[in-house]
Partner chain sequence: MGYFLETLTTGLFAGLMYGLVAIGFVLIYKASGVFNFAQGAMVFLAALTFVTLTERGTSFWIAFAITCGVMIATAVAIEALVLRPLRNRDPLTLFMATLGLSFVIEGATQFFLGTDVHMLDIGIDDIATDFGGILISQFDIVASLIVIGLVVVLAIVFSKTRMGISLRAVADDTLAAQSIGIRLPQIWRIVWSVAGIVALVAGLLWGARQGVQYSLSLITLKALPVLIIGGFSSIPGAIVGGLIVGAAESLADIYIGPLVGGSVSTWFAYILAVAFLLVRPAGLFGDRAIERV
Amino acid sequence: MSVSNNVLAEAAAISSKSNLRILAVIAGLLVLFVAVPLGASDYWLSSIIIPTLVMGLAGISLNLLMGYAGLVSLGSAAFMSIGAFSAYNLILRAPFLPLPVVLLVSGLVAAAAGVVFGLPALRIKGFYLGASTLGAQFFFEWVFSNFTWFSNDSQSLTISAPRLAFLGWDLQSPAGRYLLAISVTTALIGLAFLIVKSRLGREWMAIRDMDTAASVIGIRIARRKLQAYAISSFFLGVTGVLWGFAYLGTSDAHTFNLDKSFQVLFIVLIGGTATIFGNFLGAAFIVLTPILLDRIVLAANLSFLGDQGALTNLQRVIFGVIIILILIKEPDGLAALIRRATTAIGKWKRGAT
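May I see the structure of the chain on its own, in the form predicted alone?
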């Protein structure tokens, strides 16, 4: 009888936790889709929230490859540029396509490129693989800078965001662009969770931990590695569309340069590898640090740091220091730090009671 009561109690506890999680998700979605667009100012939406969302999504894209599959890429921005230029040309040359289809096809084009440039992963690892992925970065930056067809023969080689609309809804306003960004981000977060929890995600982690043992138990290493590059590049392609259209409005090949690839890498390192929501912590750091530095310079009247070049160098120094400290003190990033702090607070509360 006592065993039966224990089983029922455990089932009730699990059900209660599940209900709380569902309520938390619903509350979070209401905040993101209702409260934020109604309550946030245009400045917050355009300059802080949208870039944080998009860069966090870029971090998820790379984290699927690095954190879960254990592979390397230093050319993330190249696949973002493929997505942006693909979407621009699809909307320009096939205006009948709805926006979701444009996003999907742009991601698939980037995924195809990711498979091609992921082929070296079948032969090499580590630093050499990272160096080889730089080829994608330089190649596509050169292509989009020298072939004017991709920018509709524009003399400036720039692409401008077309009128964004879906089912008659105008998405040109800051709130509309935010809703586009949060809708796509939410969908891809859900897809990322499904992938990580699936057989594919488990096999990626087995390859990451020990690819020789993974091969022995029957995992197809080559196929899974190419799938990792394809899926990561798909996410990056969609992210590039959001960065070019929902945030910047106007972009060119140099918008997606090597600095942008390293920013995405910093997001993963700062937020934490093999995590989903930690990427948004890293993205918030990347987005908010320059704004914070500007405010400090203005408040403290630091004229010797007033020029933009000095601020940029200071920002890079801070990035480097933070990354070094995180790698030394908390290799799993800010997400693990917050998780440990939450666990410690919970233990302290239980001890106090």
Second form
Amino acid sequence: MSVSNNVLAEAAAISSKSNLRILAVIAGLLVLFVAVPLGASDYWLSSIIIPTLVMGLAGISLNLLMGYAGLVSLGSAAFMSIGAFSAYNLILRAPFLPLPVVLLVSGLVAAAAGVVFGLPALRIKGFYLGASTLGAQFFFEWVFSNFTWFSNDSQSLTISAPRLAFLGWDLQSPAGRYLLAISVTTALIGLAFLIVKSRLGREWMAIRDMDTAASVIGIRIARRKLQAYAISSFFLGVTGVLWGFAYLGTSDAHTFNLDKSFQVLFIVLIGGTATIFGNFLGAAFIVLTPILLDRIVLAANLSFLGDQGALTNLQRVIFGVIIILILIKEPDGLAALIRRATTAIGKWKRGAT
Amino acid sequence: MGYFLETLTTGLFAGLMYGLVAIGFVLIYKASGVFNFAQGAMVFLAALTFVTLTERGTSFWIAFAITCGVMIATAVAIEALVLRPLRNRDPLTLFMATLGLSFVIEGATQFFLGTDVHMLDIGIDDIATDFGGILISQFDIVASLIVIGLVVVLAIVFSKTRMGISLRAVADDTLAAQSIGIRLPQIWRIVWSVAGIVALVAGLLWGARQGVQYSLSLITLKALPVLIIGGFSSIPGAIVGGLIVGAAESLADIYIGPLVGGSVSTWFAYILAVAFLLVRPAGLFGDRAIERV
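Having seen the form predicted alone, can you show the form predicted in complex with its partner chain?
So here's everything in the complex, that chain up top.
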């Protein structure tokens, strides 16, 4: 009797703990889906929150490949551009498709390209993969700026956001575009978690840590590597649609240039490899640093230093210095910093009670 | 046929210049295992410093000496502020650090020296001379002689001098080299300085051709396929790789470009490099076989 009571009490404790966790998740989702779009100003939504979300998602995409599977890519933006141009053409040429289907198909097209440019990974390793992915970077920039069919023969080669709508809801307003971005991001984070925790994710990490051992225990390395490229590129493709249409509104081939690829790389390294939430810290850093530097220059009235061009160069210097400093001081990225801080607070709290 | 040969020679000369930039990478890769993305920024820094000095009336050799001094000071600063704190870290972190470094160098160079495009005259005429029906520019001939001279000097330095032998020891086995008393920081300072001076020569030759401007730092992107084809750790490899890339790019632009409706030189070298990698993963002259699964 008493034993079963104990078990019941324990079960109740466990379920109340998991209830708490579920409550926390629900509260978090309520904040993200209701409070943020209602509370944040249009400026915050369009210039800070949406780009941070989307770049964070780009970071997750690359992190799946780099952080978990240990493969290099310097051409993330190429796969983003494939997503954006696919979505544009799908909406243009098949207007009956609902938005979620467009996103899915654009991601799949990017995934197919990812597999093709990931093929060399079966033969070559490490930094050399930079060549194939950089090849993708320059190849697709060239394709989308040379073949005007992709931009519907527009004179400027730009693609403009189609009317974003879903089930009759208009998603053109900042809040609408935010809701689109946050829904896609939430879904993809969930998917990323499932993948990372699954057998696939564990096998990626085994390949990353020691591929010879992984092949000895029967992991099919070639297939897993190609899957890593496919999944990462799928994520990047969807991210590209969001960047082109939910954030910028218009874009062209050069929106997704090498600088963008490097930004995604920075997000992974600054946020921390093999973390999911660290990417949003890295993305916030990439999005906020230029804005903050601008503000500081304005506030400190440093404009005597020179014209706008000189200030841009000064920002470049400061940005480079910050990146080097983070690499030196925080090898595991901002995610590790936050983790240490929360452990410290936890300890301090336990000590206090 | 004549047209083909002319395209080929133009490509080969351009390739020699790619090789020159790639040598700077090879030096640094050998000594510190870093793929130095900032090499292009160093080319830009050197060329802009030099041209700023000569435009203010400094004579060629004094400007050359001062610019060498600037490159050495840069090398010392990089060793102390970036390389030393990052030693023993994985290659990708070091690569990222050199990306950050390239932002710093490009930003600082343009902040202090301005963003204008400068014409650079180093006293060699760009006159075409007829060689058995093929027109070759005098500038190309002199430039290639300079590159060959530089390669010979570097080869002698590495095989005969104490510094060169220490450097090869470091490249072979860093730990063993340190244990017999080779001081790594000093080697790094020297190698980055030499790479800086190679960058200066590259900057002068490229700058004289296309003007001194920001786009000089994009040469980095041409050097990667060159290195992959030639091997990351071989100076002759850098030159041969450069020649292959230069020739292939120039021929592809003429003969493949029109078929696909545009200049293919932005990406052709990379596809070529990947094709090479599939056949010879260590590059033509690479000394370290990449571990295969």
